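Here's a solo chain for you in structure tokens, the form predicted on its own.
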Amino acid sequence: MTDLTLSGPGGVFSADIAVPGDKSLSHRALMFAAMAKGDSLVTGLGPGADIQRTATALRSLGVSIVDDRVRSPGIRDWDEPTSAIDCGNSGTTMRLLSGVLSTSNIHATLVGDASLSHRPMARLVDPLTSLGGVITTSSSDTPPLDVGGATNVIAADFTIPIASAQVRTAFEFAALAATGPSTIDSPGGFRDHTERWLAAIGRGVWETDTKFRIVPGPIPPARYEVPGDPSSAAFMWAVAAIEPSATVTTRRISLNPGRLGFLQILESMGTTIEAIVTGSTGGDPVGDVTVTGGRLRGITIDGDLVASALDELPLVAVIGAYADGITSVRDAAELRGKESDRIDSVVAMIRSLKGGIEPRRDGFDVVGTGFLDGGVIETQHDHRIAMAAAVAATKATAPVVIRDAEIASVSWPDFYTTMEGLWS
């Protein structure tokens, strides 16, 4: 493990940068292309280790992935894996692949690293088995997962209690093999990338704002152009947000409505936001976002806004520390089941930097003092904690040491270099 020491403050800047391909869409593009029979082209894939895990998993099933080209025999003719499929630290790889495989004739065991091996997977079981899919977890409802070998895949109508895009997608992928149309419903606030892509190829339709009907059948080969990742761009936006008059522009970012919660939070806290739609890909709007820092004020974040900004909530804690007043996050108990318990990890991070924060069962309260000090951050092998700490360091009054700093490569291998380049 590598420690990294960062020294601030960075000061005012104006930058125009590119961010990696969207992580959520990269996983989905590879899955769609692999399920299709024939050649597909996937451009703009994110460079992170999690995306590589999905690619490696699909190769073990007989899918060829070379540069931008994905060549597959089609899911019906995938190879039986000769050993357990290692999903590393990628919960998305494990959950989405579980859906695909659960209603296939392939038997597979999905495993992960120490962090993933403790993450909850029970929420997949009822949706997938309602379709006749086969999936079992460990006795503690965690990986390893044994999936596949279904013999009778049936249509089903299922409602999940949380706004989870991963669970919805797993069900939708599994339902493509059913005997008739199926539906999935949930509370709002989820990322609807999969639904948009299925609708674009005639494999689904919205019945309500949250209920989606899946039309079974094959996925055709296609070209997928992955835009920039708003969850990665969020770290650059946050650096600008905490520095009055600093400006950063990020180009060709996914502007899916379910991904804009963090921008809404920044605007409510006093940051100036300009988002311009310049095109679309797979039914998702794409565009340029410019963020300009201003005087920040504390707000309360809860409800659907939490679901659309869940991955960015560690950043909200950092921004809240540099704001005036109290920033409160509620309805975010889902954070406790991420790569780390992100509520505990965020609290430890802010306290290590001498900030004021109190944990709650489903969130936290940050006292905005306007500054953070130096300190040592234990990332808990969580890339978003490492990256949030780096943002905090850009305005901290003393050096910040980030333990296990290289974990950022899970989503963005060049993150630290790109952040330092804001001032060049």
Second form
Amino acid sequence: MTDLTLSGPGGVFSADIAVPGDKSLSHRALMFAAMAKGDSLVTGLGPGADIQRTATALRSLGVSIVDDRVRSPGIRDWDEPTSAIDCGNSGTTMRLLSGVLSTSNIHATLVGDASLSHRPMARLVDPLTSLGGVITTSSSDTPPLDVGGATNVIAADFTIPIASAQVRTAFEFAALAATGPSTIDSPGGFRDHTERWLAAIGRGVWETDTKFRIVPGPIPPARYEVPGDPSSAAFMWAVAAIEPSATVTTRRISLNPGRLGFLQILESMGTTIEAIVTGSTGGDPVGDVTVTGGRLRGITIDGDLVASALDELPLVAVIGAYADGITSVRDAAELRGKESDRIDSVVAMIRSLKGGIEPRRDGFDVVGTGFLDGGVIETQHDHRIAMAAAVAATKATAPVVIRDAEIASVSWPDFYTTMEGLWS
Ligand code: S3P
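The structure above corresponds to the form predicted on its own; please give the structure of the form predicted together with shikimate-3-phosphate next.
Up next: the whole complex, starting with the chain shown before.
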């Protein structure tokens, strides 16, 4: 457990930086490649520990992953793992793999670290069992999960009450083994990476803006280039946003509409955004984004915008503290089930830095004073809290100590040095 003390450097900068491969798409690319029979090539995978968890899990099922080459016997010929699969801190590994395995003939137990062991898993049970999938949680609806060994996989039509891309994807992966087409529906705003990928390979089609039909059948091997992660780039965008005239460019970023909420928020708060689509990969638009800081004002964030900015809401609190007026986040009770209870950990972070913030049941209200002080941040085993605190530190009036700072490596091992590099 390493403490990191950050003080500045702060000030205006102009930078062009590379961000790691997208975490959501890296998990999906590995899983699609592993389900396929044959050789796939996946370049630009995210370097974080969460992606390593997915790779290790798939290896325990008999899939070979060496650098960017994936060789699989195909899901029907996967091995049964000889011990429990450890998903570490990675909720995406656990939820997506549960979907894949629930309707397979493989039995597996999925476990996680202290943070993941407290995260909600009941949300998977009804969607997956509607397909004849097999999944049980602990008595507190959390990991460990026992999955797989399905004998009768059937088609189903299911609507989930939350805009969760993880639950949608788990259902979609599971439904690939059904006897006929299934549909999944939910509120909007979610990242639709999986749906775009399935549509691109002819395994699904949109019925409405939110309802997707999955056409069962085999997955072909892939050649796929993972784009940059907007949820990682967001930390660099935020450093620019709180420093008037500072500017940062990030290239070849996934511009999936379900990932663009934070850019919309930054623009509404007074930041200048330039986003240019330069291509696409697996159905996802990809492009370059430049963010230039300006004078910030508080806004209210609610409805579908919440799902499309979900992982960036800790950053919204930091930016709100440096803005004029009140920034409110509502309809975001989902934050309570993340790597930490992100309403409590965001409130604690801002208060440690002597900012004004009040928790709500479903979000928080930040009083913008244009100022944060130094302090000690307990990261609660949550990479996005550690990294949001580092952004706050670039402008804080005294040093910020980040406890357990290396948790950032879950998504971005070189995060702190990359951030420092903005001024070099
Ligand atoms: C993810 C979906 C989101 C997001 C998470 C990654 C994904 O979670 O917060 O970091 O890759 O599908 P939910 O599905 O719980 O909204």
